[in-house]
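Shown here is one chain on its own, the form predicted on its own, set out as structure tokens.
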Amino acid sequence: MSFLVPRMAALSPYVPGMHTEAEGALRLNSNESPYPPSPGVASAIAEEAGKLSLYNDPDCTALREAIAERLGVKPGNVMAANGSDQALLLAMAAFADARHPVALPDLTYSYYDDFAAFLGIPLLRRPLREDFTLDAADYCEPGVTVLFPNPNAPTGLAVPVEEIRRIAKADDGRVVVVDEAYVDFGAETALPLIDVCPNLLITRTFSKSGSLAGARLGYALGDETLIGELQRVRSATDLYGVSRMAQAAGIAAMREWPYYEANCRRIERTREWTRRKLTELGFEVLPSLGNFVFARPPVDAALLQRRLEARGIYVRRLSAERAKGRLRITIGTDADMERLIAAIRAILEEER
């Protein structure tokens, strides 16, 4: 017997990459960052282990003060999330319903498609191009809540800056999220844009650039007022979402930001090296700005997977109808794709 309301019995759980911690797997499945947090992390957290008898702020005036600084806003332009993925479906629910249907890409990250169900709200598939790239003229409208990455996931493709200023312009009586979990990668930041488009809202992560996966943290940034509905709506639902231990270690990688950005070239040329050797061996490659490649395997994808896995390798293959035949490999440390590299050109000898 199932106590289950009809809505919520008909909820498709989303399905992560394979999780494994064993020793000598290598997980190019879930883009994480390869590299551990900075120093000053370890040591933020220990300092609030002695005060989780008391409760955290719940307004993360001191993480929110720390981000603010670093990306040049004001604290009143900043949220802060229970990762961006919270921050993502509290801005669905503040910002869309039933009457209110959200826009967003037919290939794109799948976690969207679970909120809207969780939330009842319609989606409205707009396909990519041939090419995977995103076209503006499909968001422009009127009355649509418009949602998408920029890298987009799973392709890796930005959208230019100028093309969401258009997307956001065309209406600016709906809101338009733009959902930044990959742009330290080599992406241009819409962030300039929340000057002058009030109903711009971006979101982003600690679990990709930041190397703070496990935390659970993420933030949301836009104009004040906007920004203060969404505070609303996430203090109305889970005042203390985002917990002492995440909040130190938030404001702990923002103080020594530059070694998470040396990461990001560090990933950057690892990712360019990695989609040269793959073109080699036959794979077609698109020009990601993610911390992962999309690409089509010279044999059965499925196949390669099992093949990888068999060997301790984790990628991911995706189940959307536009992604089959393809495989998303997050960039590791060079040592990493280099086991990758050659354990595929090993593949494919025995293929032939």
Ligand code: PMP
The other form holds:
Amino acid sequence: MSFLVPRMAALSPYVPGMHTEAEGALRLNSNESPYPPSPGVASAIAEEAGKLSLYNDPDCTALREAIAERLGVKPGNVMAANGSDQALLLAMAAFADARHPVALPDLTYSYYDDFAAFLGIPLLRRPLREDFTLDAADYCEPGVTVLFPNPNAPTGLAVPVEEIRRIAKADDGRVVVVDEAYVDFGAETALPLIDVCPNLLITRTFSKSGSLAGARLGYALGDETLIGELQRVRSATDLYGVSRMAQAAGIAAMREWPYYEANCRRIERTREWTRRKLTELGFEVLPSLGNFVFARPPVDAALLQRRLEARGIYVRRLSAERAKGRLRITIGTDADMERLIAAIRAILEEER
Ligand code: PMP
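Which structure goes with the form predicted in complex with this ligand, now that we have seen the form predicted on its own?
Below is the entire complex, every chain and molecule, led by the chain shown above.
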């Protein structure tokens, strides 16, 4: 017996990485930052706590100003959202429908599938090349809305910004959404293109480089008209979706951004160390520009995942066909990755 209407009954909800906060557990399965928020974040949130009887600013004015100032754009180019997931869902609702499908890679962030199913939007899956790189030519078809992360997840591979311009220019009557959740770990942003591509929408998050995954804060960037349209859709569904605490946290994080920049550089260094060590252990590792690596272990991926879990280390195995035999491993601190490598070494020795 189900009360769900058929489309909702057909949903197969997103399965996130196993959530544990157990003592000693090492979470390398959700691409969180291993570094805590900067000191100003906690005090900014504490200050808001006393004002919780009052509604939050629905326009997120101060937050949008803070983001715009750091990025060198106008507040009108910025829309805040309850996590970038919300910005992405709203973008799909705003710029695609049953008659305007969305083209996306065959291996990518799988939540897009759930958003599309929820909204009744058909998807056109464009196969990545054999080496997991994306061919811009696959996204130049007129009339088709485009969505992909750059760098892509779970591969960590990025498309040059020139290719994004080519895609956007191929038909400026439809929207191209570039999800820059992981752009701060070494990839080039498409942000300068928003001045010349009024159909380009970029989404970003505070969840990865900003150490604020639990605050739920993301944003979209684009031409003022495009952002105005997205904001209109947001206002119709979740006007107060960015809480007081999230807004205050985001403003504080923007002020203290050099701290986060330094963390990104540390994560990049740790990522390259991890890639080297995994390669030495017989893994095939893609050259990631995210805060994770996508790697094929020299033994069965499911077995290795289970054996790591028994040691309190959680990594992600994705169900997509092209992710078979591979693991996505978040980059933690140096100590975290030393623990991971030691555990893998021990497990591989036991398997010999
Ligand atoms: N895009 C990609 C590619 C992601 O991996 C994630 C995080 N799982 C998100 C968007 C969503 O991040 P959030 O909603 O926390 O901003």
